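Only one chain comes next, encoded as structure tokens, the form predicted on its own.
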Amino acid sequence: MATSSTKKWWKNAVIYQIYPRSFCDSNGDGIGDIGGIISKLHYLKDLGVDAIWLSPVYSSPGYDNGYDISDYKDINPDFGTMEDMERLISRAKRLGIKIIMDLVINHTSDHHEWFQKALAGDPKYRDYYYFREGKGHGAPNNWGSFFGGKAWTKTESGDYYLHLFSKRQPDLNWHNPDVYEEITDIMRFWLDKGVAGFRCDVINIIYKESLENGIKRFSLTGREHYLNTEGCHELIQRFNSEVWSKYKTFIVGETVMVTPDDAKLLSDENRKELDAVFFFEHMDVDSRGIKWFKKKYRPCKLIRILDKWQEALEVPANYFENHDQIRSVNHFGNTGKYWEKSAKLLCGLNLSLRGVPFIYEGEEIGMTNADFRGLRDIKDIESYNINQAMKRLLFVHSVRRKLILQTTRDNARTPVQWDSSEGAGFTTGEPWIKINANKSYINVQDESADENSILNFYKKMIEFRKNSQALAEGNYRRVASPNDVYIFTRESKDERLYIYCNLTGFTKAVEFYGDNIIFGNYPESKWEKSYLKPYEFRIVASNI
């Protein structure tokens, strides 16, 4: 049995999270696949990377890209073979990169055997799912979708089920002790393979506690029936007790709406449940209540959000984009005069904060928002129901088409930009997604040519992190400063740093606690001791 002794390996570890459709095709169909993960081995580990996380490459119809699985055992052809990610798990092992696997258990596909079983009648499996009849003319109770719409669906039969995402991803009944056996037996499938852990989406809502109609609300009504319940926290520690305390891993959790104290029980060492949580109050900094409708984005609230985090959990998992969020340049930066600084920023302050850094495909190289010229260019299943759903409002096309192009996931899914030939070195054929036109600049090829780049800044950010006593395992402590300005210190027995973010496009005076400069984003001769200039970053060391 693991000791948390042994788990430590992810407490200094810098995680890349790869989107498989959009990291690199090996064949010339245009989308991603494992053998293109394995061509990028090697650079991956000159990045400095420990780990990689692995968005699903398990069989789908691919009706959400990968996130409604119908064969939890075996690989998705567009992506290769179980031969293939086998070679991947052994290659990334010789270099010292460990594997983990996105586990997706709110929900399977529709394509998947238990649910075709269930429609067809078999009452094994439809006790795998949620089965209801109607009430009255309409659905078994008034919850609404993730994507958008109500959360139930009518069979043909003229029953329900549920769905809190799309219509093709049913959800899992976790009360039947059936499902809680086959879900643990994957996992310790993909384990005894050699991956080293699992990224487990959406995990806290996995278990609804009822299916009573809920508090009616703009979006997500019946929430206070499945988010967090005392019964998925049950399942989390038997999870952790049963299977994965076997084996040396690292379990995170994506944890939907949750608050500092949720996330805090979620991923409490002594409670044995995750080793740590994403959250996404930061994502939603400039959003009015739901992601779509933006307000202005002010980087004093985004400052106090992380503080809070960073004093609230022990290990938090830090990151400013994925898969499902827009680039952070776009979101916390500037893509314009200050792109470069701005992008070199969000990697310092990123990898400076306590807890596990996170880096997702294309960050470290500064890739910007798709540049779709309209919806039609959309693939994302959750931005074609919202696109209905504001129909269906009467929202006019210009409003939908901003609203959309601004937000969609899609944004972060267009293809690595490895060069600025015409498939960016991505594909020889023609890409699944339209690939910016902006890779005749922002592209792998030319940064790794660029002292000065940001992919240069990125692998010296690691090193320095993973040379820092004080980054690796320091306390964390906010310091007064102007506006915009973040500063913090991580200390450990033998070092303080002090961290300077200057999240703006102007000039700030700041007081400085040390005249030491090791790091930044600026050539030292151009430092002005009380000074940091727009996005500037600096690490300054103190005496102890």
Ligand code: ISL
Contents of the next structure:
Amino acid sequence: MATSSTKKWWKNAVIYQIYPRSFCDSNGDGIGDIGGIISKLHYLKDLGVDAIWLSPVYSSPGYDNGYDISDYKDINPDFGTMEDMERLISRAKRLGIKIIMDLVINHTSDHHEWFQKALAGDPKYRDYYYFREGKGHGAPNNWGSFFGGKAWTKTESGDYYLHLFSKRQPDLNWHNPDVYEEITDIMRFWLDKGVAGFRCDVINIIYKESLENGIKRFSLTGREHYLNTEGCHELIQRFNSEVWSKYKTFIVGETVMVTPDDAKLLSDENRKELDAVFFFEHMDVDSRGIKWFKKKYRPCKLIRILDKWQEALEVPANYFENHDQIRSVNHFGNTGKYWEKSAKLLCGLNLSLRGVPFIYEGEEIGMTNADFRGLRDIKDIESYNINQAMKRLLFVHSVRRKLILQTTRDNARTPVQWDSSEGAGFTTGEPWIKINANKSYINVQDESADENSILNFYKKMIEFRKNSQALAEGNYRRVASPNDVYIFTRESKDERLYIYCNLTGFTKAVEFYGDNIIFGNYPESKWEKSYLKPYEFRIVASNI
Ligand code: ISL
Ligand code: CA
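Would you generate the structure of this protein in the form predicted together with the named molecule, following the form predicted on its own above?
The complete assembly is shown below, putting the previous chain first.
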């Protein structure tokens, strides 16, 4: 058992994700920036967050909003300067808030100096990437890209380069020791500046074992050659022993397509790889293999998935939203009559599960999916590429429109609604992406003033979690899940809590355990012991 002095700082942390482009604009150019983040640090402090995961702010041409980095040691001028970044780190530190940077090392931008030199024929830099001759009339292999289409693009000189994402994001060759030196140097650069760790983008696919053809699949042909490879585990272990362990870091991996077994290997404390991982199974609860094709969401399935991951991992990274997913009230809750209740329920659930909870900007006020008028309002490169792919497959416009609008990542990328003014308090200029008209009633200003708002529920729930040993470090046990109701306990040495989550819009009869309702989104239900109201969340204390 770790004593309080050796205990890792992040074990009981609540982490808030900022997507800088959409958070707060300080200079009226319509793009969120570092100055905007600094201006909201007190807001975050007041909310109770311990750390910020900052989506990329590095230099970038912005084809994938910063997930295409052209200089890892500089800041995108849209977001500010290196001085602004240093100011953010030190101001946050003064408030006791840590900064976790996003680290995108599967690929760089095609504008990165390394790739430019490679294209110009410099052999040193060609070996930083995967350049290969085509086979017959086509690409070197049959791999598919995450964003639809092929994973190879032909260069002017006739050969091809590999990109698992867009053609603007060439994959780095992790077989090359120079790449290792460059990237670990970049990690040290930021850790020396005082950042507290990294969220490692698609970290479990960086090491390609071979470039052979993959088994033909409906999506992501080729993945067996790069998913969770032995070489990837070895690389992460080296990052850990040679760099991360020298600082008090928190490293969370974005690990795509992981199973609980893969995740255990990647985040087992004894293996010294990652501290925690993001899994995706619950995000895909309503998808038919490919996220663009949806099926009906069933709460009992969500419960089964969450329970499985709670059992499998000691410290899962828990989340219901991020910049790649639709808003959680649309996904798992209700945007009509039960908007407020369901947003509070999701808050309660996220913050009661075992692990490290992540809150995504705007989630704390119950922001909803975008109200785009059509495909023309969408900016995301993934949506653009999928639209092209669907066109090639002869999908008609109305179908493409429907499928893309309901799932586009831009649903989570509309500006944070700070107030009900025209620019939503986000900008005084023309926003880079459409602001949701529901800013009129979903906004920080109004919710701050309302004691019963979603925002204040978040504050209370974070505070509750902070003061509860059972929630912070207790064990987890599922009690039952009758009729789409999730009931589990969190228990520490001298505290046992029963957590009740009604994940439906109907009243549900439940068996009642414990003695005393101590927290919930229906404060008046104290006496209704055997029923849960629609989307009711309650915490019940019990004597041990
Ligand atoms: O968006 C997705 C599912 O909804 C994923 O396929 C996503 O592309 C995948 O999780 C990887 O995401 C990360 O890397 C991408 C970047 O576009 C995402 O924003 C980032 O979170 C490439 O760097
Ligand atoms: Ca700006």
